[in-house]
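In the form predicted alone, a lone chain appears below as C-alpha cells.
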Amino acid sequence: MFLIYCPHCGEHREEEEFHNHGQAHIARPLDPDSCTDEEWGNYMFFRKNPKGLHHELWVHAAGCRKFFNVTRHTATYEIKEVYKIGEQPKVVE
C-alpha cells in the first residue's frame, strides 16, 4: 500500500484518496485576452514530463478536498516532500 501525507489533515492516507492534477507552479497569463493562440495553447496544453524530480499538484479528493504540492521522483515514485499551495519546494534536484 502506498501512503501519501496530506499537509492539511496532518496524516498519511492511502493513495486511492488522492488525485494528481499535473505539473505544479504554472503561472496563469496576467492578461489572457492579449495572448496569442500559440501562447494560450502553450499555457493550456504543454507540460513538463521529466524522468526524475517533478513538482506536482495533488488534491485529497476523498478527504479534506484541499490541494497541495508534491515533489516526486517519476521513475521510482518516491515522494521527496509535500508542501502547501503558496510555499516553494525545498527539494529542487
Contents of the next structure:
Amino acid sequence: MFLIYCPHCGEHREEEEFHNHGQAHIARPLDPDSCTDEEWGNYMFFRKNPKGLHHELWVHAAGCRKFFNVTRHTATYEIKEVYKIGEQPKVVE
Amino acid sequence: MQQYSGFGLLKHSLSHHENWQRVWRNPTPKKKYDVIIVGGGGHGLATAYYLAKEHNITNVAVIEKGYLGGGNTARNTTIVRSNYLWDEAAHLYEHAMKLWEGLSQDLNYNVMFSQRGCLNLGHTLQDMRDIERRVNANRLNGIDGEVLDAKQVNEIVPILDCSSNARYPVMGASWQPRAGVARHDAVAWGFARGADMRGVDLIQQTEVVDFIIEDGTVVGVKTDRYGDIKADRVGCVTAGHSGVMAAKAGFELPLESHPLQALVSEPIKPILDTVVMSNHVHGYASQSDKGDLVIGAGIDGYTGYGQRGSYSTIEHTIQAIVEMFPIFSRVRMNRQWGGIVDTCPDACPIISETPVKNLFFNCGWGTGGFKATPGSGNVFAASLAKGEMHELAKPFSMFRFHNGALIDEHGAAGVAH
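Can I get the form predicted in complex with the partner chain as well, since the one above is the form predicted alone?
Let's see the whole complex now, leading with the same chain.
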C-alpha cells in the first residue's frame, strides 16, 4: 500500500483510489493511416518495461477522475515526482 | 548418474541415506557452447533437458543469476490445465499436458503430478455462455471438458457455497478432469537432473549482464562471474525480467511486468480434492499434499519488480475465497509472497525469433506459465536446435503484434490482467 499525491486534488490519497495506465509520454501517431504495421504495432503494444525509474500515467479513478504523470521506481515503488499532463519529467536517472 | 527406484530407496536406507549422489554437478563454464540458455527456471531447464534428450545437443549451458527454480517456478500455485479457447493456445497447452502425463517416468523423478481435475466457475449468464463456447472448442481440439450445472459442481465440491444466498451464486462450471496440480520444485529439479546427467552445464549464481552482439547477430553473453562466454545460439527464458533482458539486446517487447501474489494457509486436514477457480469473483484455491490451501490472486495494477504484492489485492482475493468457501473463513494464512509476471496484451506467451539473429526469447507467459513448463521447453528446444520456430510456437511470434494476429486468451487465462 502506498500513498499517491494527486496534483489536481492537492492531497495524498491511498493507492486504491488510483488506476495505473502504464507508460507515459506515448504520442499517438499524427497520421495513423500512413503508419506501417510495425510503427502502429510499436505504438500500440511495445513498452519499455524498465526495472528502475518509470514515467507512467495514472488516473485518480475514485477521486477527481483526472489524469497525471508519475515518475516511480519499479523495484522500490518509491515515487520520485508527480507532474501534470503536458509537462516533462524532471527526474531522469 | 544413479536411477531412482523403490529398490534404490531400500538399498540406501541401509546406509541411513547418507550416500546419495549429488543430483547435479556445479561446473565451471567452458569458453564456448552450442546453446546458452539464460534463466534456470522450469522453462529454461526444460528447454535444456529436451535439447539434450530429443536433439542430442549437449554442449549447452543454463546460466542462472540466483539458484535453479528460485523465481516464478517456486512462487506459482502449481495448477496444470489445458482448457484454452483458441486453437493455437489449446494445441500448445495440450502438448504440455500430454508431456505432463508421462513426465515422472520420463524424468525418473517424481513430480507428483496429480490429475485431480479443475473447475472454472461461472457466476453469470455470460460466464456460462463463455464456458459453453470454451468447452465446445476444447472438445473439438480433443481436449477433455464438460459443462456442469450448479448441482453437479456441488457434488464434486460439497464445501463450495452453491446456494442462491451467495453474493454471486454459482451457476455452473467447466470441468477438465485431466487437469490438476504438480509439485513445482520437483519439476525444476527433475528437469535440472535430467539435463545435467546428459552433459548440460548448470551455472548458478551467475548473472548475464549483457549480450555480445556482432553485426546484428548474437555470439555470446557477458557474465558477472565468468566474463564472456561464446555461443552459437542464445535462448532467453527470464520471465518477469524479459523486458530488462530485451533492453540489453537493444529492442522492446510487448510486455509489462507486474507483481502476482499467492498465499498459503496453515496445513489442515484434507478437505478440497480438486482445483477451483473463479474468474468472476476472482480467486482460486487448491489443497497441497501437505494440507495447506494454496490460494492465488490477481496481479497488481501497476508495473513492478518488487516481488511483493499490495495489500488490497490480497484482501480482494480473500474476500473471494471466503465468498466461495464460507468454511474457510477462520483458516489462518501462513505465508504470502509475490512473483514478477510478464504479461502480454493478448494473455498469450511469446516464443519467438527476435530482431537479433540467433537470439530467441521464450517469455510473456504472464500469470499461467507453470502449466506449460514441459511443452514450452519442448517446443523452444526444437526451435533452438533447428534455428527456426517449432510448428506449435510459430503463432506465438513477437511479430504478431505488428501483423495483428493476436491470440486473445484473456477469458481462459483465468487471472485478470
